[in-house]
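Given next, in structure tokens, is a single chain: the form predicted alone.
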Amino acid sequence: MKKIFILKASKAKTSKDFSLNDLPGDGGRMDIVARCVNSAFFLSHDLRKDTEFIVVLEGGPDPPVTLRFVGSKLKYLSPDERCTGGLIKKALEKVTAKETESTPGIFVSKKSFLEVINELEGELVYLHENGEDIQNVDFDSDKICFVLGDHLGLSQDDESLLKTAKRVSISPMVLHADHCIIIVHNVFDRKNL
């Protein structure tokens, strides 16, 4: 089963002009993005090949910018935020309207959150604390797209794009986005999906 995680990063910078020493401040909470990348892919001594991670960066100076990480093609990724931040900086040097591969397995484009949602293929799932418990949900596809917000969540306009999505909860508590990704992986690992 292929899992795709989509994060809307409301404040994350859309240029390479941020310090790797200050991903939370100077990067516009780029630390959240880096943690989500690591949670999406890293196993002990391996990467999840069946996973993609898509992030729509909506901070200044020129939003939106979308980064797509493909587990089966990723190279040069290490499990520390600075390394991930460095690969993001490289990707932000190559932003064009057409999706471009910046380094192996990392693709960059000017797609908006709306375009990303409209282009998704597979079952659309909105991770939300008020959704149906993931343990009770039957998934109907071999490709599942999980949408989640950053520390600011999704706006009402963003949520309106997800009207047809299953609303699924992994906890009654509001969790960090990177923790949500790990919990989803754990649920599917235990079901051997």
Second form
Number of protein chains: 2
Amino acid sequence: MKKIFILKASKAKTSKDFSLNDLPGDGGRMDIVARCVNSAFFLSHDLRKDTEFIVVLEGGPDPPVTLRFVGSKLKYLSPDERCTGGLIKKALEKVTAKETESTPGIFVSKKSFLEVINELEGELVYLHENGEDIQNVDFDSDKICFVLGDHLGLSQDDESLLKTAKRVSISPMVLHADHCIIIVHNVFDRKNL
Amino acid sequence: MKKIFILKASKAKTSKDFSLNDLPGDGGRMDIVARCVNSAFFLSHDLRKDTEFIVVLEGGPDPPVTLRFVGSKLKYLSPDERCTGGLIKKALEKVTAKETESTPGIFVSKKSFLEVINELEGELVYLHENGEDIQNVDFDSDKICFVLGDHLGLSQDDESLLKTAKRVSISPMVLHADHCIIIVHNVFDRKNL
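Mind sharing the form predicted together with a further copy of the same chain? What's above is the form predicted alone.
Starting with the chain above, the whole complex follows.
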């Protein structure tokens, strides 16, 4: 089972000119992005190699920038937010039209959220508090793409791209994106998928 | 349902003299503590008021120090690690024999892990990969105390304090403490407890 998590980070900086001392403010909630990376990949003494995490940064000065983290190739990643923030800064130094690997397992491109969604292969799932309970959902593919909103959620335009996606809920509460990723992993870990 | 999470942080600094720029190294894995605080309390636009988080810091220079975070009273808490690290530094300026409230909802004392465990009221649960699956466990109390180890786990001496605790597992994988907290919350959220 391969899992891909896709986050739209509406305000996250698209240049390296933000301070690691202020990921929430100066980074445009880059702390959320960093925590999602942690949730997507970290096991106690291992990384999840069957997982990808894609984030579309849509803040200033030059949106969009897309970062793709590939579990099977990742190196130099520590669980703390500042470490991930540093790797993101390095990636943002290397933005070109064509997707480039900035450090092992991190790929940077100018793709938009629309392009990312259109290029996805596998079953598309929109994590949403009004969706069907994930415990009752049958997934049809061994590659599932979970779309997450940040603290501002997805716009109507974004949601129109997800018309064909299954709406799936993982909790009766509204949760942070990084917490959602943990719960999704747990559902599949329990099924040994 | 009240939940209390207890973390033993074997190496976490017990003075304010650590850099917010290096919570993992200089702070003695204070990043783990910060992420557990995030997991224990944050909902999308709210804090969990029915939750407490207790961490026993056992690193140098003057262990032990115990910090108790009380969801119903917490203020000035942001989800990022650095913010929590800053509040912990403030707490570590105010360590006295008697428990003191350093900032709203954060209480600091010289209690040891032994004292913390002995003073707990409610049902004691030791989260452990070899425990019974949490989905099949009946809890007897409306106040449950979940004990977690950090990246080094608990010693045999610590475990001997937990002889009477239920051993409960939340995943077939070995997970970081902060990820465990998310999954425990989800189990009870789903039951509306």
